[in-house]
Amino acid sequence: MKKMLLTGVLLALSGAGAVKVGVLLPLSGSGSVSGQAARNGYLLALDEINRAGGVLGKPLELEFADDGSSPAKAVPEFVKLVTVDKVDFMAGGVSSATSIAISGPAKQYGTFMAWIGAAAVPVEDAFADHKYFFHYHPWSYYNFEAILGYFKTLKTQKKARNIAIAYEDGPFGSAGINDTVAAFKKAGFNVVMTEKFKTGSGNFGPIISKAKAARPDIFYWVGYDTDALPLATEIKQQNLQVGLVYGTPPSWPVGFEKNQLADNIAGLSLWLPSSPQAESRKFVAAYRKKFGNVTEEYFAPLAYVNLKTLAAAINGAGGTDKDKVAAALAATNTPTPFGPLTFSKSNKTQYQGFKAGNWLHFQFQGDSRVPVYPIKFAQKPMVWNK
């Protein structure tokens, strides 16, 4: 009996039989700002989960893998997590391109996916028939719904009529561009320019020249954090005069707010440290205690919510049976730093978390990101440069 008890203790201490969650993130490459922010969010959640007793009575284990912001690297890393490391569940996922690349293996192995990013509609298409796909981040049409609502306000308040669009050539920027243009026109805007660029190229001279000639009220760009600084530099050098420069990268370059080139550039975020929800204040305090600072990247709290809710669902299911965990996760109704989280159907997938109403709009003002819309969250008036 003593030997059996000792064996049981050793198993518990070693974590043998513990639930393992694989986390695929862009820890390097063009999406690394989002990936590193998400990694911190997962580590914070892991600490809290294990301090509270872990999952199914054992410490939860995470296996991180770097997709390198590259579909070619994402596939072997994903397959290794599932087949060699034998993780029970998969979390993470920031890039649309890498998520599309792994959709085949994910369906082949029947992998349970609790996914935080990958907003492009082709990702939704790729996972539409996968019954274990839970998507936390709003799809791109929810993002655009929020942006269009804000731009309609600018149309009323600032007489904004003309929009110039620059978009990256991957799924994130290109997949819905025709629908974007059509929706702007339907809302009464004149789309005076649509130009594609290669993300990370840094070559924005010709695009800004065309925008300058088109004389837009709003310059709207869709790309990644690596594009923000060269684009802002070119706008400054060519003295592009617009009412508002508005960008939608998943994350912004580290320290971008400290650069004068960032002044008055606006963007979209699911969350800022100043978000008023009680759960946001708790997250900020816990993050500051663990890391000694506070991030402004929403992928950190998004990853935090992702792992906490997945762990709660596994505990609620009483085991790792995927159907039971899916049922438990589908029943989620919990406060988060972004507001309440529940899952409901999107256009094509069964389990969609956050939607258009969770977005807020901010502007870089005075070395920080200042919420400017919706009005109930605004801390300062928006600066309109025309």
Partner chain sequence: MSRAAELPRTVTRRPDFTGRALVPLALFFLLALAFPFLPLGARAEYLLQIAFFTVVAGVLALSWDILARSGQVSLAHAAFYGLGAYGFALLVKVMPWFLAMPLAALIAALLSLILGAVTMRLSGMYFAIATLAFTEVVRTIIQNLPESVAGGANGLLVPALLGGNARAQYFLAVAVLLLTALVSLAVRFTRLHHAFAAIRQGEETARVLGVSIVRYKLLAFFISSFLAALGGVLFAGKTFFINPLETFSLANSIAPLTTSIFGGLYTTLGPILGATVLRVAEEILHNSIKNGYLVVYGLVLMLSILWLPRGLMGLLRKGKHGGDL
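What you see is a predicted model, and the numbers here were worked out from it, not measured in a lab. Numbering follows the first chain given and starts at 1. Rigid core (definition): largest C-alpha set, two forms, superposition within 1.5 Å. What changes on going to the form predicted together with the partner chain:
Rigid-part membership, decided by the better superposition fit of each C-alpha, is shared by His137 and Val79 in the motion between these two forms. When the larger rigid part is held fixed by C-alpha fitting, the smaller one turns through 20 degrees between these two forms.
Form predicted together with the partner chain structure, per the form predicted alone context:
We keep it simple here and write out only the one chain, dropping partners and molecules.
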């Protein structure tokens, strides 16, 4: 305790010239759930970093800015962090549209970007030639790669052949849907239904009727959290006989796991509080100690990992020279709540962190999300309803 106090006092006294990291997040607007979760992750990491001596012998400082989930707000906020607050590094970034909007100023100022979100491929295009862009979240094509890999396993183990697809007609559901169908077919699946729906409409009657007639082994839906309960209700009411219902909403409805209708519905996440890795357990314990609860939003641990690795790279570089920090961060090889983190090339960018292999597949069983694949992380066998 004395040692901690002494460290704190020394750090406070040496505050001048501290390393400043700007954090641009959607703290309001449509992306605010992920943004607020990420903020907690950063605050937790900040506590730990400064308790352990800070960065370069000085306390690390965070300067948060709210991009409002809007490009028109993100651009001035980014420029303010870089030119007024004079941050040394930038972290954060959830929305793809806002990330692209700041790619111009980022290149203009040569800003160092340790970025946690923004999975859309156009972001990859926008930052392809930026030499200080480190992307932690898997690109969207890695997400589908993970899903396809899981379904191929089901094809082998459960003889799953027929897939029915329901997708929302906005960008989230529709983006690359033709490629999705083509990839399933190429992998030897029969796509027996492809139906779009209006998210939030709550009317899944016709789609489930059609799915019943098509007799799929897997019902795959791409929509938002608001669609989860009406869809589950309709599946129950019409007694759709299907091996697996698999959904990929960005987040699930609060308390969905407590609803019996959720039983056996499966999905995808980068992380779950029940993830078995030691780093995950440490994160959960530290998070509970600081905030008094546990989050299921993976942007919290992702932000935590983001700041911890950036701080380690700055310390490793022995200064804030961007090239040296980039070299140190590029050499990262550390355990995280998502599994080991290393950076390697993606299709277009130089430094990509997590990839398809970091995704977990879970199933709602009982009152919680249970990891069921990859097998090495599975805590219970998957329930196949056929």
